[in-house]
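Here's a solo chain for you in structure tokens, the form predicted alone.
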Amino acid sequence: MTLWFDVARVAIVINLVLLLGLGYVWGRNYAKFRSKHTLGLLLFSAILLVENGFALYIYTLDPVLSVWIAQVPPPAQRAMTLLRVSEAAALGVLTWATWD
């Protein structure tokens, strides 16, 4: 395992935590207001939650894919990690704006 691989896994866990928080707030808002906008936000968080859950499975639990991902060349690992960290930053901004 490499540092980039570990950073990507940490970013995925952060994404999952942020999406659970956002889903809670947006789900509560949808139950209260029943608006199309809050439903869209709730579905957005649910879809990204599934995507990040699957990514965590691939990066940590799947015996074939986790080894394969750990062995890709470093430029590809950096690119994949940058995508995960960028997503975490975007979700952090969205969480800040939602909870503010």
Given for the second form:
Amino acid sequence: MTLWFDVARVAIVINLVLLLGLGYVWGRNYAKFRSKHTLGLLLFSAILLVENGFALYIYTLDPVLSVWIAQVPPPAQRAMTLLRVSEAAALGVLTWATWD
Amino acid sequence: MEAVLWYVFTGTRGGENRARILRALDERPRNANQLAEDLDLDYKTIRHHLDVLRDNEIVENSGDDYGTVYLPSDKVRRHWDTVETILEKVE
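Would you mind generating the form predicted together with its partner chain now that we have the form predicted alone?
The complete assembly is shown below, putting the previous chain first.
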């Protein structure tokens, strides 16, 4: 049952790419506008970037945790993966609106 | 409206150019061609930004024919303080 585990890892990478794109736009805009609003967006993307970076680490690099997570029973593995995939969908929509 | 203004101008990739367009239209109403020339932007880019600004009721146009002139909407005039704060940051 490594399919869900692999899907989660792909979703984490997609999240990281989308968050880098959002952080680029919001970082540039914050440099320009210096508004509370843009700062909030920038921090939002930065915190989620750290969260997904940490997830990538425990899902792929950490020698103990990555093995444990790969062996999580399928119902739990599925649930964890669905959380990642819905995050990717949400960030996709946000990137679509922001890249405009 | 406040949140829309912040997002449209400072939350998106094209926000800065949209801010320049709104400032130009505040100086005097112009059509898409004049905006492209005055702001040194591609005509298609201007058209796209004008559509976004119109969808968000930030600008309105004088008619539907070619060469129609755009100007800031009444709605955005009521929130001009916010607009000023945003536009100050753009050259």
